[in-house]
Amino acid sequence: MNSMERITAMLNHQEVDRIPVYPILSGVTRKLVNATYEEWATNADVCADALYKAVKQFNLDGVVTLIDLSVECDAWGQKLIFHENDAPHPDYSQCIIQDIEDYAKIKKVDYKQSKRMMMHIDVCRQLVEKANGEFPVTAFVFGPLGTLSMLRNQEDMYMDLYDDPDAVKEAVGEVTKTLKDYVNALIDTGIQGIMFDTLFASGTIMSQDMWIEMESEAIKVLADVCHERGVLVMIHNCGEKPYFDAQIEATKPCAFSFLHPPAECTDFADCKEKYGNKLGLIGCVPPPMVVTSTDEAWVEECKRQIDIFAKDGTGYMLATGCEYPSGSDFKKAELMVEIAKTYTPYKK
């Protein structure tokens, strides 16, 4: 099987030759092309070359174009701060939304005026061409509520949700209109899927009822575009206690990338039992272990995840539960890939 065949079989809960694998190598791939973080995050040629090189060098089963969570907010002119070894983020001293009245200023904008959105589109186009059907290319898009939070800051926006939820929700709608055009443009590149980051749909950030009220309708609009155009919908949520049921109802995803057990489950084994025949499950090795654990502990954790999620031999991709640390080396990524290739208890 090549990677495209392996992922397709996994998502369809069919037999695979081995468990597919994807440590979420994003910013760290800049090291493969000797680029600075800012060059990697703003230059499509550099970023695409780095992500492709990672697939080839480490035998990854695909690529997710997680650049950072500040790509979409660029469309509204949000100023960013770039770092040497960490992802760029908004300059929160110069937020586009300074107070609650500013939500009314957030209107649909033309994504083509955003350098970062256009850069991401170009990255996807180049990766699809480089992949040539051998492995899937999945675009990564921050959801509407998350994008809006980058124009305000999460703490203040959370308070605004209580003070004037209608103002926030109206702004979410305008952001969604922009993201809908953006999603269509990403699909035009030939990608196989889009992974939406729904960070706020988790128990440690907001209640399920609040998330349903504030973002479920918006994320459904974007997911529906994908379904209508024949592109796979995936969800990424690395928050604690992610709301699987509400997100499944809204987006009808084929796969879920996550770090912690869902709100509906007691543990990962319970998650496999409840969702293992409904979704492709992606995860859930903790990225901090790349830095804090021994190689032996890392290997044991990878094996533990396979024992839990791949006991039937399919429907699972071994992966980190969020981005691989951008300042690390690649040793543990190589170990993860090796475990996926050699640890096959499901074949016994």
Contents of the next structure:
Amino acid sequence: MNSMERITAMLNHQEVDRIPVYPILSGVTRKLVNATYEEWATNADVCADALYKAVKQFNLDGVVTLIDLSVECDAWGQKLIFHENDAPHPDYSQCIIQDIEDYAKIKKVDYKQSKRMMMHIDVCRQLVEKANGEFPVTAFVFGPLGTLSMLRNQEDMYMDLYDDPDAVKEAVGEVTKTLKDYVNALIDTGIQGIMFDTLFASGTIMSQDMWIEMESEAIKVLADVCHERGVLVMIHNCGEKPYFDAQIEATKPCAFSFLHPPAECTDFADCKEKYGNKLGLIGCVPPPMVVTSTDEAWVEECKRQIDIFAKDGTGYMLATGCEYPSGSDFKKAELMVEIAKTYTPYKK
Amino acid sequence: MSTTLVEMSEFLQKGRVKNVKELIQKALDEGIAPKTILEEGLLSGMSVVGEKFKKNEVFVPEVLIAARAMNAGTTMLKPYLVQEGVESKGTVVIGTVKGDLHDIGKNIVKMMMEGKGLNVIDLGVDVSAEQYVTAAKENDADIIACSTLLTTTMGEIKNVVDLVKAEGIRAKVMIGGAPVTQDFCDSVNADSYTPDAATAADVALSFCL
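For comparison with the form predicted alone, would you give the structure of this protein in the form predicted together with the partner chain?
And the full complex, kicking off with our chain again.
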């Protein structure tokens, strides 16, 4: 099986030759092309080259274009700060939404005016070309509420949700209109899927009711675009107790990338039991272990995840539950790939 | 307990600043001691929020609006507390470690600690080991609390612990943040790791008693 066949089979819950693997190598891939973080995050040629090299060098089964969480907010002119060795982020001293009244200023904008969105679209186009059908390319898109939080700052936005929820919701609607065009443009590049980051749909942040009220309708609009155009919908949520049911209801995803057991489950085994035949499950090795654990502990954790999620030999991709630490070396990524290739208890 | 204080606690839990301030004035007019208003009206309300947060019954937005109401209340009450000679239960120096600009987790821990009656000195984000130690010395702090969200900046926590030991100051070092674990805490010889903000506040208070 090549990677495309392996992932297709995994998502269809059919037999695979081995568990597919993707240790969410993103910013760290800049090291493969000797680029700074800023170069990697702003130059499509550099970024696409680095992500492609990672797939080839480490035998990854796909690529997710997680660049950083401030790609989308660039469309509204949010000032960003770039670093040599860290991910870009908004300049929170100069947020576009300074006051609760400023939500009314957020209107639909033309994504083509955003250098960062256009760069991401170019990255996807280049990767699809390089992949040539051998492995899937999945675009990563921050959800509407997340994008809005980058224009305000999370702490103030959380309080705004109580002080003037209608104002926030109205702005979410305008952001969604923009993201809808952006999603269509990403799909035009020939990508196989879009992974939406629904950061706030977890017990780490807000109640399920609040998330449903504030974002589920908006994320549904974006997911529907993908469904209508035959592109796979995936969800990424690395918060604790992610709300699986509410997100499945809204987006009907084929796969879920996560770090912690869902709110509806007692543990990962329960998650496999409840969702294993409905979703492709992607995860859930903790990225901090890349930095804090021994190689032996890392290998054991990868095996433990396979034992839990791949006991029936399918419907699972071994992955980190969030981005691989961008300051690390690639040793643990190589070990994870090795485990996916060689540890096959499901074949017994 | 006075019904005014019960109502105050309930409004605080709902984040209702205006109601909390009105009830503080009412309690003062009724002759209730400022220290009693603080403990039984404000801190007790925040304590309920902390417990509910720990049990996933309320979430970050609810904690933030409750803390905003508590801050408005304590600001209003401060002159009366000073007049009465009420002291805090301990002093904490808190910050997000050098190289890390994330502050929401740190801010929630700060709010929870203040909700326990602790005096919390917030050094902000991107705080060096030297800044923590200098502030702890200047304020005779009981606790230095270090937060980090990034795997790339976890190593800074060890620098803080090492400098605290080298300088021989008495402050306990508490650590937390998404990538931090008990194993990591043990490996850098910090005094305490706590997995959530409410527990951090409980442990901080226990260090001060």
